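Have a look below at one chain only, the form predicted alone, in structure tokens format.
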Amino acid sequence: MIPYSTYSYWEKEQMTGPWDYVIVGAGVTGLNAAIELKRQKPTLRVLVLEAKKSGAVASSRSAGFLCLGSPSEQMLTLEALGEAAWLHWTAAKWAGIQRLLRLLGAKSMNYKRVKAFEILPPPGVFRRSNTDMDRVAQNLQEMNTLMQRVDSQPLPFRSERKRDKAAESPLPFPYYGEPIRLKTQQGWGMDSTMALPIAFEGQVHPMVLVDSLKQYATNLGIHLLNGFPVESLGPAGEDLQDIFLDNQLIIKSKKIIICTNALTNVLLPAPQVIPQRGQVLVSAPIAGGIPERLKGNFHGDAGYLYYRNIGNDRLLLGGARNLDFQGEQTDRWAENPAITQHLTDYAIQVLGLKSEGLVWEQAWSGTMGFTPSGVPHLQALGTHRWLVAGMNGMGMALGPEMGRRVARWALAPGNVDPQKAGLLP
């Protein structure tokens, strides 16, 4: 009997390779890694594999924030990592944001520069984090001084051509503004709520952004395959390595870069990447439109809550995984009813929206990857494989820079570990 194949001869010949590089994962990080490889060495044969038929696990399911973090998030990270590491990773986020703007331009990801705030209701059910917010407010000057040092770090790609006027802009200062008291007569749901202004953040359309990166990659001659989950990898030491998609197709590549973020431990036993589900709600159009006070990017509960406007009449509200850390430590997409209720109560009791006018039109979830150390894994797995994963909820900003770094490292494996050597040129 002739062996029956799911794939035609033509498909197998085109897909199996051998490739120079195969990138596993077509999110923001993986696509940037592929793009950097081809920009540096156009003759390379590069293939990107994505398990999902459309989008990616986190990149196209995010809330669409391009940001560096709220004051409380930044202070917690500073205390956990120390000043030198904090400076390094905040600069990496800023470099990632600038890289997206340079590669794609603002229009290609529906980018908008917006006002932003961290909203601090009085202690209670809507301020579950034990972060000392009074201390955060008192130390804003210190944080602003550190943010100036972030802006003074050299970007690793300044010589690249700008795509438009939005392609590079210095961080405005003071980056974090003085606290503002919010009151019910202004429309907020409770008195004694405080807002910490943030001078710069961006909004993007995540799916448009990912599609634009894919188009950019395709124009460079990079091959993209969606809907092809990698089941396993062959021995790491082989000069020509096997990538198993199913029992009928083996892809061969000289080198592999793994950019699977939250799903890394499905493929690799180590290092540890902890999946955390993020739930997002979007309202139906609100009669009369979104109040002006709710237009922009907003953070709450030490970053565990986030919300923004979509256009002039929809509210996006997400997060609150700190209500149920154990239950949300999963890569399964599903609703957590307790979180839905908490977010609904927050919209009414803190944001001051009317319950009769608030209808959730859609809910979804995405999966973020977290590391025990709080910084991404960037590692060589032998001489032919590299891993970058665990963006700790900041993949939209960190992903472009981490993809660039792992690509540069894979092109010149003799370099010092770029995670310890600063911004790799």
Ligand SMILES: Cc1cc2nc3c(=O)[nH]c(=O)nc-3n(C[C@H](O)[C@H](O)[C@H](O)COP(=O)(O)OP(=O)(O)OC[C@H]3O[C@@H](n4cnc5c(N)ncnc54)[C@H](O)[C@@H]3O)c2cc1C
Given for the second form:
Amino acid sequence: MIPYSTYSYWEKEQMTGPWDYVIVGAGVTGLNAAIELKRQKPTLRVLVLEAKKSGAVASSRSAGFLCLGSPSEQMLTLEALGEAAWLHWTAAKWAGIQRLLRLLGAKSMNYKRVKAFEILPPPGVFRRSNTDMDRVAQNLQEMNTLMQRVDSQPLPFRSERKRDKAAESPLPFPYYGEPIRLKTQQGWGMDSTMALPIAFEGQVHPMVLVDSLKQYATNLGIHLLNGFPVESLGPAGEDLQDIFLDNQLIIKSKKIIICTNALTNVLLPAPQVIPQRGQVLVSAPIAGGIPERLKGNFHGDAGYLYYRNIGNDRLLLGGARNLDFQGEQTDRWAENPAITQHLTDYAIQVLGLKSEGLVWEQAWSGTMGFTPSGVPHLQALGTHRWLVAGMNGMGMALGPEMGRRVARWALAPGNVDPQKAGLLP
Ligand SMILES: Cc1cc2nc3c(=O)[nH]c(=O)nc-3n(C[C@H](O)[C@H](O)[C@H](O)COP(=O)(O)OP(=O)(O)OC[C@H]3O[C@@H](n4cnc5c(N)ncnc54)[C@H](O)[C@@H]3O)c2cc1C
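Next up, the form predicted together with the named molecule. The previous block was the form predicted alone.
Every component of the complex follows; first up is the chain already shown.
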């Protein structure tokens, strides 16, 4: 990195501001927050500061599922959150997907609506989560009934819900279908594996999506600086707040929005956001193409494990951090060989892929941000500073809506009560 002390007068003058709003973090959440500010008030001077390449911690490293959660994942969330909060956060994910489709359009993120399933192998096999088929099946009807209310949930700062054709909304009903028994004759690895159909899910190309958001932001006149990690922030109460990149470069802004997700506690001591590594494998092209039965979005083990096709011949398989929660609680990127082995065994024993034809050509990890409550933090830190972080591994859907919400909150005159404004359940 070029030392800030060597920057020209012109460069420093432009960067240091003062800005109306500075956003810290250019993942899907931060970029959406910046876009919303400018869409609402085109005259604002908005700067986004990003430590790395935009989205390079999670957004552009994700698996590219635009989804609301698999049946068993949603069942566990319903049990944990209760009905009102479950509806609120499910509607937020749905609103995030709709927002992306409206802002960018399907083409600009390589969006495809796909068939989707949760796969449940027989009890005790490749399942660490507290779910069993009977329990999930018993809850399907209740969840489907609740899903029917998702579309009519009020959204904060929006009087009317606009729909987008590409998403074919309203949300299809029943959202979760009846269980189907899978068979080894069909190519699956073991009999007694069950599949639960999910009526709506999308796939995107995460890097194309991030690039399109950047393009959209730039076209609106938003300034984006990549490779500029914020080291610390000055006092929150001041009219013009200091943002320290180091002692050589101090940026000034009237308002600050922090969208740093997994890395939030590097900048702020609280609230707690726990980094968790997510690991992904991508196969080399499979001879003869990927079987039709494996095309689409698939979830396993209450959402901890996931897989999808990339094109016609590659399989992406990822997750399984529940194999080693402690070891995966890190923002360090590295392979966990036990997880790679678990995923490989899953591909062969459950998905029925032949070990001789299965070569992992690429592997990577990224960092997700989790909260103790399981839902994002959305907070005002004083009167001129806001935080949204902790997308709990679902930020491709949730991030666009949370970015929109935090921006609208930051634009609202006076002190808005987040509960009364519907920002939180
Ligand atoms: C392997 C993997 C697969 C995933 N798959 C999916 C999926 O299929 N579907 C889904 O919905 N979700 C998925 N997720 C989760 C999803 O990617 C995240 O929830 C989402 O990207 C979060 O977006 P964000 O903008 O809030 O955070 P990020 O994308 O992490 O963006 C935050 C940005 O802030 C920057 N930043 C942090 N600190 C500073 C600082 N001090 N100064 C300047 N910049 C800073 C970071 O560099 C980063 O770019 C996956 C995550 C991983 C890791």
